[in-house]
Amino acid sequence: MADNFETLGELGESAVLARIFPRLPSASATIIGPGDDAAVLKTSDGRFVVTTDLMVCGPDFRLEWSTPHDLGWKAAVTNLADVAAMGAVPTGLVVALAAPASTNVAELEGIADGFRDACLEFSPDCGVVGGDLSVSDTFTIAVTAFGDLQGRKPVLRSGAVPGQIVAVSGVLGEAAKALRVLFAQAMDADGNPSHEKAVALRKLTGAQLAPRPPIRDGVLAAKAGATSMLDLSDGLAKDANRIADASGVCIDFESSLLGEDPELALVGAEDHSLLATFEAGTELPGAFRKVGVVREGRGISLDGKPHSTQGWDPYLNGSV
């Protein structure tokens, strides 16, 4: 992932930490960061929304396929969407990192500014205000998030009802897409992932490596009255029956609105998009986009039809 420069090891926890804190996003709302035992946040109404996310090589990453800058990136930006499919606006997140005692501190640096890049980009005001490293053989990033609902109602799985409108907003099927290209084409002659070949194929598998998942579409989508809201990280087919299950209802999917693919759109995990459901007759928000509709009955079907709510599975699938 780097040159061999300065380990973890040779340096110890308190070196390090001095090396990446000066790298980290701060948050606007912060009370107390980084350096007592714990962070103080505060929030417009008393209430604040909180999420957790494991990153861990082997099943959600490949040290040959991500750069450390990719790494942090995707780590901040899924559980920003996570906070987003409430309908809040991301303020904090807190990062605990374990890795061999081998690796470069570059690399945890790298890891930094992609936190720092996705913040910016994605929801300004939100920084890394507290975490924790460790060591260990298996390299493992654990983020949880903190969002501010800013007065609004919590945007639940279970308020679709039959008539609505069930809308995306992002991509659908990308990251797998993406994965498959890796699998097919970054490998080496020995079967192993191959860090130059994955270099070369970078523009086809950034959706994997790097999601570009719409934030700040969440809040709009609150405000527009979404009446069911989740972060699609398991595959649309999984997820929206996690609505249909928590609403009663089934939901149902026009093929023609799910693109070139639609079976790669309902199965393919890890894009990150917001899937949401709307009162019929609502001026979509953001960027989101109708692909069904809201139906008595229960789980998923495809053109009226019952279809698998096949998706990723972390015990399941492996690991990419």
Contents of the next structure:
2 protein chains.
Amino acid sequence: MADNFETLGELGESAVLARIFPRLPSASATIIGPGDDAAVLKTSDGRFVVTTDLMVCGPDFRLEWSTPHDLGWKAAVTNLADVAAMGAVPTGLVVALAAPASTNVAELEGIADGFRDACLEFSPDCGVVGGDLSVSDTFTIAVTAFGDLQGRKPVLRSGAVPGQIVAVSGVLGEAAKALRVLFAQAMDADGNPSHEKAVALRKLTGAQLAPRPPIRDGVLAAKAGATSMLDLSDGLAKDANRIADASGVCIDFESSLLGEDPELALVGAEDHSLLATFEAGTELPGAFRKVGVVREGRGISLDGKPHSTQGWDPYLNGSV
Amino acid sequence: MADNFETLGELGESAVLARIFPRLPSASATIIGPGDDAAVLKTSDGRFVVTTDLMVCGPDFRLEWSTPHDLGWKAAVTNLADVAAMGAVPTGLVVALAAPASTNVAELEGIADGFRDACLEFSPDCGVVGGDLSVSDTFTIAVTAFGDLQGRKPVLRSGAVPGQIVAVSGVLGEAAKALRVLFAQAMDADGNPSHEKAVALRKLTGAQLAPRPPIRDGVLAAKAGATSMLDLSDGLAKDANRIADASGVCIDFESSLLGEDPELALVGAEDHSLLATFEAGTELPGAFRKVGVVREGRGISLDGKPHSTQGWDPYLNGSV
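Alongside the form predicted on its own that was just displayed, please also present the structure of the form predicted together with a further copy of the same chain.
Once more the chain from above appears, this time first in line as the rest of the complex follows.
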């Protein structure tokens, strides 16, 4: 970046946009793309799915730990996972970004590359169709993502019925484990996040800094008749309880199906894996594997015993 | 608020959402509303319009000057104006909000009321269909708005043709004038924004703190055959130059049609009025009034003489 140090404040908005636009992924559904007051997107069936998510420097990421590419990647995949969890195909993203005027434009280029690579990897027809740039003391990325249900019913949280299979696609507890590594080993002597240490630990921290949620399995689950689904952002226990609440059932996990550390699997947040329920006997699609069953009752249980539904709360838990 | 002082950090996300949801406006186009991974909205013609905008404490607003109701109102109308500027009817909003954990929940309730009142006033079928809450040192509101073109072509910036009428609906320079009043008269002895002084000046500052853009005139303009349109966020001169650039024309303003202070009208930002071009002879719809003509050439001019296209830039101009 040494030959490329220009700040947002030096360049101004138009020049920054001119640098970023060519790097952004394009969307197949685009009718009108970036550059007007608004974009226009196609839908295949007269409906569109929409979700929004904020990433804030401090609570959600540290600039010492995440590369710009990580930030774009994670902002993309967390939103794509929400679209996937409805059983929809992601079609577009809008990105509103606020950064200090002293930020190097190369950081924004890296973020754009992260968006591009995540879309190419998980949802190649999806791209960035618009955005907004602003100045802020706090680096902030707000993403809104769109999806197309292709004529299918959206898969909600409310359709689980006793007797059905509870299944997960994607890792459990890996993002939390990676975060523990960062807090334990990627701090400097003064207790501040260390860029150098984070770089050295990269192999252990990818699940937190650049997660790889099973985006495509969302549509596969919908096609296989998933009766409820969500993406795991706040921890398996807390998120499963959302399905339990909305469906009026109990989600019972089998500890033998939750990996080496069932407690970590239950409370670890930010995996963005997919949790879904299916009729008994369904051949589970994609990478879905059974982790429990739906029972009569309320809340969640582990091997039949009631379990805490605590997880991550942005206001109660303060900082990541 | 004395009997109601509870912070976001004390309440936690679920309790905060439970307080806010009932205050939010609902959207007629909703198929699935807030509460799942994503919302689902109807479109009337297989397309949807989307725009996004960030409001950041410091550059975009001061908590001493704006009431919570103002913040919600302004965040809503600035996005509704972008949808209107495409010739679309606003159908929905998603709102991502980040605030310090010490924020009083009553502030978020006031913001929700501002969103509700703005939608009721300008676009009663439009409502908030989803959102996200986060913690941040910097109070930030990110809104994404959707619109329905109802089968019409979107009105872009690129359709102006020499000989056509240039017209504006809404005020010019009023938001900038109000901002000058705030900076000149609503600061305390230490040079910091003063809440008490801002309250006393309220009649002079509404155009900045709670603007009233002509949202409905967007669709009326589209129906009247507007050939180009945008909403005035960065100043008439800079924004008109965007139409001039995209259309390959010169926008020539008549100073006698720009009010008492043509220079203020040209450079004043944040009015969110609508600028459009129409075929000569068109009966101008709604509150549109002629302010100039489209000519051969490039850039903008005033009474036939080239004029600066400078306006507001979030990175170059730093703070409001």
